[in-house]
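Heads up, the chain below is alone and in the form predicted on its own; it's given as structure tokens.
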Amino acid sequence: MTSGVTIPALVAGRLLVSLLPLPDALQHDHQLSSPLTSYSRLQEGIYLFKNGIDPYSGGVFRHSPLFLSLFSTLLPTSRVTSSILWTLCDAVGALALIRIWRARQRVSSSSRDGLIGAVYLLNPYLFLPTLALSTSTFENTLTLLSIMFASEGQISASLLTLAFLIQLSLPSLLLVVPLFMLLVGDPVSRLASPAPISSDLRKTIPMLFEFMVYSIVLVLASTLVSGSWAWIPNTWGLGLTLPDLTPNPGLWWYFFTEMFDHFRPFFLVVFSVHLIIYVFPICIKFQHDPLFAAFILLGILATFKPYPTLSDPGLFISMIALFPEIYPYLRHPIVTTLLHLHASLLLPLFHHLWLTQGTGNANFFYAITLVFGVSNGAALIDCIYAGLRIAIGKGDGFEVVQE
């Protein structure tokens, strides 16, 4: 399957679908966009900004000031032009995924390129948020670009795209450590023959300084655009304080809806620290393959971040195509697939019953988000197991025949 034919055909098909008249309710679907990525909230913020009103004063606009500056000056906000822009953004993400695959295989092209791109462009978890014009599409593309540049050894480009990504989505800080490991190492698969990292970690010191410079410049630029520091608690602070309990496919919103106020600070700390504790164990265990470590941390983000959408597990699922060596070692791929199919069918149904028909309640939707969380967790655990199991018996003269 050649990428020279497959990718343009898929992009053209997606663009045609995005230009068709689609239900406006798609933009307000809580599964496809969150308070941090909603297109309607972005339009409202741009309108307020253009009319001299601070968009962060009302507690509705939660996007980065960089979106304000881009969409109020350079980028159009009409439905047609936005559809084209979002589709092209997904096309860039697909090409970045292909280049990551090539870097991992150390080839300039391969027969699998078209398949890798198709896995990304045909993933409904990624396609539907793009139709809803969720800004999570930009976050996914920046994630893949930062990994792509790191895999190809382009240090400055990788650090700059990573700084932009964190500016748009603070939980992406989890990717800093594996990306730095990737920059001092390489993306080639070593899952079958793990060995401690041999690169000089002192090389990361100038890279860390460069990354901090990029981040500080972006913070100052955002403050200059918004006119104050109010954007920080309304964007970065949103995932730490959780003031907006709009439903989403994640595990946080219902838990904190039922939470007594005096317990709230404690559990906010617990939930936030819970995300952080995975970084170093994963990076230490998979130090021989930092690309796989970044992949696992993306799966953890997709499962446990405060305001996820379907595009978060969509990116994780699409990246599984980069690691065909783990396929024979997956324990329950059929069960995991069926769990995802079950959840993806019932999520919109229970959401409709609750918020449109009024014949259900919040328990309906939260019950299926728990199933969705289990399906994401099952895929994550299966990939971790396969990444560890592949090395058993290598170099020690024994082989596990039956477990």
Contents of the next structure:
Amino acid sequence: MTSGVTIPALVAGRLLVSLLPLPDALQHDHQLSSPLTSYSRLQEGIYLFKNGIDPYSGGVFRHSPLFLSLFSTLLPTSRVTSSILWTLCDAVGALALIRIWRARQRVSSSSRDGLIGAVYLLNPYLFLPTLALSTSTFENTLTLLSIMFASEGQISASLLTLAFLIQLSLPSLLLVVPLFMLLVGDPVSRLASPAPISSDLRKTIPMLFEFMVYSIVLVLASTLVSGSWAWIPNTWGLGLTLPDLTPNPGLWWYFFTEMFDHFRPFFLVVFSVHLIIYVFPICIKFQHDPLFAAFILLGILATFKPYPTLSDPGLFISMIALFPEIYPYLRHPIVTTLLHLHASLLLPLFHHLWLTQGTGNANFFYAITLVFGVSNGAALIDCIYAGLRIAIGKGDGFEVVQE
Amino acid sequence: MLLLPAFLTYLLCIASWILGAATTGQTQEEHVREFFGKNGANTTSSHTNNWAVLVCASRYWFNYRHMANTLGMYRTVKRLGIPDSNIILMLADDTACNSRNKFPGSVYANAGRRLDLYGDNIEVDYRGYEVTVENFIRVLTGRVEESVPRSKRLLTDDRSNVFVYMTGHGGNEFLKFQDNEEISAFDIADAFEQMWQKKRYNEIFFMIDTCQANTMYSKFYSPNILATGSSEIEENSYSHENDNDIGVAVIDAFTHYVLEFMEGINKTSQTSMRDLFNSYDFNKINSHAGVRSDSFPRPLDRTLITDFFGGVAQVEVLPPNTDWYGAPSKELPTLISTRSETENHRLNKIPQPETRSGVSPVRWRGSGSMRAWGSLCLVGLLIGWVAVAKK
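Now that we've seen the form predicted on its own, could you pull up the form predicted together with the partner chain?
Next comes the full complex, this chain leading.
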């Protein structure tokens, strides 16, 4: 499967589909876009900005101010150009994934390139949010670009894209630690032979400073666009205070709709800390393979983020293509796949039943959200198990063959 | 930093309050009269909210017309503006779903079954066996148990006009409750006196449609009560018409003609009680309907129907704010006067200090697009520098 043919063909196919007259309901679907990523809110914010009203004074616009500067100056926001832009963004993400794969395998091209690109471009969890013009596509692409630059050793580019990613989505801060480990190490697969981290961790300190400088410059640029500091509580503060309880495939919103105000700060802290506590155990356990650690943390983000959409688990699932060495050791891939199938088919059904038809209630949708969380969790656990199991090595006379 | 403007606004509040208080006295009465006079030139009313107690004291299928009487009054009173929260409806409520009802779930008040009074939007507060003399008197006097919910209480105050309507089988100074017990005219008179002592009404309009109805209001001794009944002593009140499919009489004559009169009334109507009482016609009702107004202070031709039957709300429309960002306008806002469910406030015109609301609108320093280009240049510089200068 040559990537030279498949990738352009797939991109062209996706372009074609995205330019077809799609129902507008896709843009408002709660699974495909969250308050942080919704295209209609982006348009609203740009309109307000162009008319001289602060878009952050209401509760509508939750995107980063960099979007404001980008879309009000360089890029127009008509549906056609946005579809093309989003599809190209996904194409860049697919290419980044291929280059991560090549860096991991230490080859300049391989036969699996086309397959990996196809896994990213044809994944419905990623395809549908792009059709819905959800800005989570940008987040995914920036994540992959950051990991790609880190795998290829381009430190500054990686830190810059990471800084951009943090501007768009604060929970991605979880990726800072494995990315730094990747920057001082290399992306080559060492899952089969774990060893304490061999590279010098003191090299991360100047990288940290560089990252802070890039972040500060971007924060200043954002403040310049929005004219005040109000964008910080309205974008970054969203995951910490959860003012917007729009339903999404995540686990936070239902919990906090039924929360008494007295306990709200406590549980917000609990949920936020819950995200953070995974960073160091995963990074320490997989210190020999920081790319795998980043992959697992992306999965944890997908499951436990404040405002996830379908594209977050989509990125995680597509990245499984980078680790074929763990496939023989996955214990229940079929169960996980079926759980995912079950959840992904019933999510839109119960959402429709609850909000459109009115014959169901929020518990239907929340139950399937829980199943979705279970399916993500099952995938995560299986991958972690397989990643650790490889290290134990052959036992039954099988040989692990890497392609 | 904020201390100085806060202190100044506080001084302004004190000064304006003193000024307002100093100008009371003569102008206070004028304010009050003007407030109450807003309902129209022809009114002398002094109430601020309306309540209604509608009681049907009969049960069983053959007393269908009493149920229809009460439901007709309920519908009229609701139509003219009294909300369900201000209506106490006491019905045996055994008609609509009676097994003998050929039109289940409906109660009609005319022979052609043109209007369903039961519908799906009525709130019966006391139904079935709860309609007792004890509950009726407890509702009126307010001496209810703690466990009684708000919807079953008569939460009137001294500015409430209360419309009390009773219908059923009655006689000389008594009314039969649910074929079980009776209430006498003395009981009702004492209940009204208790209400007067407890300042639970401004004025009461008492309407009763039974046989020998006028005897029921003969014993009232409290002020501000206007009463009307359907028939004199030794006289029967008659039903108005039967419906052949329902099989029983569907409405009483007195209530029918009162309701017919009410159909011509809407919330803005200036029709007076005198007009209602003048419309009583012995040839139609077949009984001598009576009126007792000796304890009623106001002239009946200056007393509007809507003073008792409706919950008329007055609204003053203020000119819209012209300031774009929503800061309060410079004119002092006048009080919006309403005539439903508000207490009688002191009508000082307290000027509001000019305060900014919580989130002040951001003043754009420079145009938006310039700032967007500026930040874009900054970001572009950063990307370019990383791409070129760094490895």
